[in-house]
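This document starts with one chain, in the form predicted alone, laid out as structure tokens.
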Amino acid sequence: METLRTDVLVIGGGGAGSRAAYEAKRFDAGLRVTLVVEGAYGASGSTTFVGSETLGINAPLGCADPTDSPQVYLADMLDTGLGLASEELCRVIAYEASDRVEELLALGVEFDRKDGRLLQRKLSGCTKARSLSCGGQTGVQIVRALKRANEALGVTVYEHMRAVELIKQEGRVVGAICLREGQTPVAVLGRAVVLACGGAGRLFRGNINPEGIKGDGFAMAYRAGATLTNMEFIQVGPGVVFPPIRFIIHSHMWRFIPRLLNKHGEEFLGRYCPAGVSPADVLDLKAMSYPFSTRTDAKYLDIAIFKELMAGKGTERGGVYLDVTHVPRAELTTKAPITYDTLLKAGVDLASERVEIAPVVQSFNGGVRIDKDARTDVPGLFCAGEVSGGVHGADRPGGNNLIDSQVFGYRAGVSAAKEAIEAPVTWPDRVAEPEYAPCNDSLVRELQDLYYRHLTVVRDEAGLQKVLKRIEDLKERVCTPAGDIRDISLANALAVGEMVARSALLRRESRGTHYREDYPDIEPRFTRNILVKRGEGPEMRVEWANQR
């Protein structure tokens, strides 16, 4: 097998990996740093993919509100975790936002301003108005400008290279194999290893990810002995089906007050709503929850949808219709002007036509748990971004992924630098060539629907058995009478699945993104966090974190 080696590696592309990369090698530039990167640099990561009317990034800047400071931006953050976010993680998040920001803006990136100042806009979880965006272009915005960035530094990068094992040697992560243009396998070794590969997004039917967000960070991490937390809380809602693009509903679109209608052209909302709980109010609620979460009554509106598609009475397409052609042009396109010009674009004009809609995966809140300096329990092993976990908590607020992959990306980037400078690595003489078979797309389409099905909006007992029973049949599928991975697309779906699954069959209780049907308070005696981590054989633990 072809064998690369490097000092600092770096798995992914996006926003945080591509950070990471760069204050890696801005802490050395003696050092050798690679990027590798499922798709095209630039291109691949849930940082570039645009998918709504803003996407934000946070920072108490102060700019629309000067009473805005990070003692208040860190109180939002564990107020809005419901108790399971890292204080120390969400403290490191919000005395250094504004640095992070600071240093884009001198990369060149050009958020927006009115009347020559920073425009920040108010999110959902927030008190204070601290996002800044540059519209639906943010995400892109900001790996464009750490790609120049990286390209001025002499970074190496390699495209079309996934990720998906981690090779380990003296009980040390040393690098990974990856898989080129999805088949040859390449051993790539450093004395560092950076993830920053991103969720699962796309082992659920519908979603809002791109092509390369299928959980392999979570599994190669578990597989090497590291602890994930917080897998039982998924960033769920209401994303477009029809017509065919990935993009999410949110901001002025509830606003309008849509009509929500099913296959039959019946108006549903009403049915799901509590006395005293109105189907506007919820609506308007919803302009300020983007994601499902049992923080406030907006949580009716996803649970509505969601039951009416497993009822049967969604679209052909899996959806429900939204109707806003009571609304003029102009109201339209002056306050949802994104996304009003991307679905026209796609072949829908809202002020006459109605979409599909249905709930969608957005992001993992849970991942491999890191400290303060982003590294995780095995040694010479760090995580950044989305595949991290402990920075949020049951929910987060909205513009906190992105400030997540600048702040820890830096960290993890400067941490890594270090490791490979300071401490000794003893690489394998060889690198045994694994023989994966080619992926059982039907399996992995079953597992989609699986999911979505019973690890999304609404959960109960019976559904997360079902999920677990179905992921114990397809073991045996995976591995080789000696252990070996066969299929390791499948075998990474079924460990993510299972992560998920098992953590909230044991949360007994509803509590932000997590809602169990059979279940649906909170319980003040589960305000900790369920860790996971292999065992001593093939078993998965999932247990309680001890109480704070």
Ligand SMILES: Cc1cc2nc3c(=O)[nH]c(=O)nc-3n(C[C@H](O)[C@H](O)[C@H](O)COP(=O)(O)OP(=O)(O)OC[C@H]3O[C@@H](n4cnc5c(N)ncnc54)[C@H](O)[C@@H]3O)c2cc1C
Second form
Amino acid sequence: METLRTDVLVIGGGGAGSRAAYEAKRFDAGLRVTLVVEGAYGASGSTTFVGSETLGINAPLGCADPTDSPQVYLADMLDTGLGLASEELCRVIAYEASDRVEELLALGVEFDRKDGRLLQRKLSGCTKARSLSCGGQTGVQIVRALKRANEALGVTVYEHMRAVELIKQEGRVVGAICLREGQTPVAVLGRAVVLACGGAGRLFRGNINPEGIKGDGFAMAYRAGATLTNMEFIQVGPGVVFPPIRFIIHSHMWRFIPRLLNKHGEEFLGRYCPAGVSPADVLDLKAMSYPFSTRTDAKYLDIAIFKELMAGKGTERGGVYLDVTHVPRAELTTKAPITYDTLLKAGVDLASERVEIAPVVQSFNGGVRIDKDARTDVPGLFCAGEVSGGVHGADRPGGNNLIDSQVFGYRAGVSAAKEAIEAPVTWPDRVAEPEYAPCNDSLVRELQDLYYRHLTVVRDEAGLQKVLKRIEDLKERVCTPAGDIRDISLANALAVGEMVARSALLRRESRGTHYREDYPDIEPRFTRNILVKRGEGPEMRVEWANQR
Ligand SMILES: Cc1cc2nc3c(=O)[nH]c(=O)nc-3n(C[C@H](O)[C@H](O)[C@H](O)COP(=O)(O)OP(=O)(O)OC[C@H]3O[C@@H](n4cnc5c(N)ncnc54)[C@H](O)[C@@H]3O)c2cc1C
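For comparison with the form predicted alone, produce the structure of the form predicted together with the ligand.
Now the complete complex, all chains and molecules, led by this one.
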């Protein structure tokens, strides 16, 4: 098998991977830094995916509100995380976010300004206006700026290289087996490895993620022996399912007080609102918070849509109608210009036509557990961005994923560079060439449907057990009798589904983005993280952390 050698290997070319590669190379220009990315660099991953009116990135710069500060920001993160965000990691974000944003400005990212002053807006879970953006292009601009800088510094980039397995030697991660163009195995050996390959939205039938975001990082780290945490918490929110584009229905749209209709033309939201809560109250709250969360009564909107769909009252394309035809076109084009234009280009004029929407998976809150230096519990392996866990708890402030990718991308890059210089690394003489079978697409599609039904908005014991039963049935199909994985994509889909389902089963309460219909209330005794780790045998260990 072809074998490449480097000092720091970065897997993933989104916001976190780009930042990690940049910082590793800046730390020591003499280090060989190599970034492998499954798709095209600069056009893959959630960071560069233009799927909403605006993408925000938080920093307590105080441009809009001078009373903002790292302390206030920290308190917001801990409150929104409902006791499950790591205070240590959140503190790092609170105190370093502004520096990372200043560096992005210096690299040429043009955040929106008014009269020369940076514009900061208030997003959900934030008590202050601290989100910066470049409209829907925020992530594109961030990655473009870092990519330019990486090219100038001499970071080596391999595009269309999918990492499929981490290579271990004497208990350390020392590289990854990759598939070039999806087929040819290549071993990339590194003295330190940064995993930054994003979340797993594409494992769900309804999702708002670009191709390639399918949980490879969670599964690879798990197989390498790393601990994952908070895997039951997934951000799901309303998105367009027809016209066939991936686009978020953002707060602006709920301010228009749309009508929501099932396939029979019935308005249904009121049926799901308990006594004392009106549809108008729910829409009003939804305008403040995009993702589904049990934190506020906005939850009834997502629950209502999801339950109508599961009751067979959705459209053929799996959505319900959102109707804003009562709003004058001028108002739509002024208050939601990107949404209006995007849908118009896709063939729907919101001023005269309805759009079909459904809850869709946007991002994972949990992931591979890291410490403040972005170190995992496997020597040689660092993580940053959506693949990492601990920064976000049961919920997170809007705008916190992008800043997480920058703050911990920075720390992962610096830590990996130090590790590459200092750690005693022995590379294997030879890496065995794996033999993978093509992905069984129909089984993956079946899992996507199952996961969408039972692991997104509404969960209960029966649904979670159903998912786990099917996973157990399918597990043996992906391995040879000797236990070697044959179908890597299916194996990863099974591993990630099992992490989410087992964690959600253990958490017999509702908290943040995790809603158990059979346990609808938050339980103070469950203010503890759930950890996922590979057992001694083939079984997955999912248990409560001992922290409280
Ligand atoms: C529509 C939408 C709107 C959002 N809005 C916001 C917002 O307003 N504010 C906010 O903070 N967050 C938002 N998020 C979340 C945020 O964009 C992501 O969490 C964040 O960008 C993740 O960055 P990342 O670098 O960790 O991963 P990504 O940007 O997803 O990058 C992952 C990279 O890894 C590569 N990769 C994947 N698997 C492999 C593999 N096996 N081998 C090699 N490479 C691989 C991918 O090709 C990609 O280059 C939004 C997400 C979406 C989808």
